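Presented below, as structure tokens, is a lone chain in the form predicted on its own.
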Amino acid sequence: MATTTQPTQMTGATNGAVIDLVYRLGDDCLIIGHRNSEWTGLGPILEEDIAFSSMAQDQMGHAQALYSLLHTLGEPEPDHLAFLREAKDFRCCRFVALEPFGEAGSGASEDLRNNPDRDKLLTQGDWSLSLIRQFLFAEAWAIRLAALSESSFEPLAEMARKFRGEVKYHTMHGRIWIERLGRADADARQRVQAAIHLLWPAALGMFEPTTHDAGLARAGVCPSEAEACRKWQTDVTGLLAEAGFTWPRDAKPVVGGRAGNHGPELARLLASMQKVYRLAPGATW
């Protein structure tokens, strides 16, 4: 397969498709990285507090690298892409932006009102939702990176090979927890099972097809979303079944994010994440 080592070597159609792909990859990483970072200091045990913070740092670093690649393709600088776009401009799947709120908790106590976002997570956040989302996302990200490491677009292939060294620890983390929770007590198993069923339709939306799928596959940039989804479902359902968990068999994917159609949760996330940068865009810190 011929490889493309420089962005300028791509045709116009391929260039546009690659830009769309890199936006999707970068936005997924940025948004789930931010969601995971929200648990910093609030994790249920110290080990998990550190693990989630570390994975969040990796994911936001992946976003930074992917946004830098976009800049070489003629797009705005990374900080602009992260902090100055509106929700409709993001191409992340809806799965990564979901708020991890369960039924528990009736609201923040008065003495914690200094940070409403953290207070709501502390009092209403459901760790099982974040844990299962991270497991499902890591498995998908690992599959994408394995394929992208052989991409005909060498700058992306090189980046994927580097990311894989970090993501293997993300998948290891998720698999250990799924196996461990499969042997947990009834209450823990029920919470995990409920999280799997709640998140599954949105997780399928990670593989929302786009108009660029066929062209990217034909150019050897990456496999189609359908092919990636089949591989992900085979791997993930095998791990869940081995741990004694089930998943919805006829779930309808939650889509729209790849076209910029998001739920209100993404706008709320961006309002929090972009608040400081928007106070003085372009300022030197």
Second form
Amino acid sequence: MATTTQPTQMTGATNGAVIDLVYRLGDDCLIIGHRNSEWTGLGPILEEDIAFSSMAQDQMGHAQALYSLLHTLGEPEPDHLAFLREAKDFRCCRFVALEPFGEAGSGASEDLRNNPDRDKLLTQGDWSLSLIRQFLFAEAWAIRLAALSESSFEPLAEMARKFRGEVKYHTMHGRIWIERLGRADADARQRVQAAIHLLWPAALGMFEPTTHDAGLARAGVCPSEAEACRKWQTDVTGLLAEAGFTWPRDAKPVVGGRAGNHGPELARLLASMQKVYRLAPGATW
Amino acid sequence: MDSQWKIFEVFHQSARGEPHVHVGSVHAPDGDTALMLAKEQFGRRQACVNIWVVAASAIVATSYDDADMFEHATDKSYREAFGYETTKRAKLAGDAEEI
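Alright, leaving the form predicted on its own aside, put up the form predicted together with the partner chain.
Below, the chain from earlier opens the complete complex, with every other chain and molecule after it.
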């Protein structure tokens, strides 16, 4: 196990605050990565299927790296963090766990590919929700990484600098789609517009404030969630306006995820994602 | 309106200064989208520093029916650089290194 200078010595922020931050970052990446991977083999066109799956792999890679960092800070091993925790232990925002099928959250998406209701899910499922969520998430992740690259907690800063190339592609992907779909026919435009309005309140929940915000900002570990949210809103609404889309002006953020309060969709996701690992924890594959 | 996307041919460069090599094609509505999609189709498995995409419709090609015009009716091996002594020696040295 690599030895890492403890965050408290390095930054002045408490270890607990930094550990909570890294859990939030890692869990967001793992859960959106898993959700996006559910489209593998089912994407709207071959090329986009591969691009979307590839970004899902990037996100799971980021989660694994962040979990490894947690391990150096005394937390359990990455596999344990991904496969043996309950929903209440996850610190991801609720946005990343939403099911893109039917009315958001009402569809049962457990293991889509092997699901006997696969055809039904495919008919009801809406790729626009996953695509727009990925666009909104990538913009947020890019903003976080830009700030974290300058973090006073050097192991995190180094990791953020490494991730930025991949995420440059993620924002390129999202921006190209938003811009093109803004010029597309009425059906495509309406689907995207509906997805933006449906997802917006949960998207704001990416920036759910935590009790650690002020301490982390003061110690130069990362900016407060409120500050990141302002930057994200400026960037994203600029891109949406340019593409001719609107967004809710007075949406109430969907929060709770950062405190471990999730909807039933996260438990369903974990049941699917953790199923094989839990058959024989610790087995070598 | 044609509902099918256009075909773009993809050229991949493994390092600066190396030639761009044709590696395949993607379907896309325009060049920027083709680049975005080509990056993951062809840039994710091997070293890559640059990608070109070219609309297949922009490529002017000979016909396979005319392939006979490339054939030499008489011996023109003197045109092949391999005929030169230096090239031969370089090739031998190269082969020796490979062994």
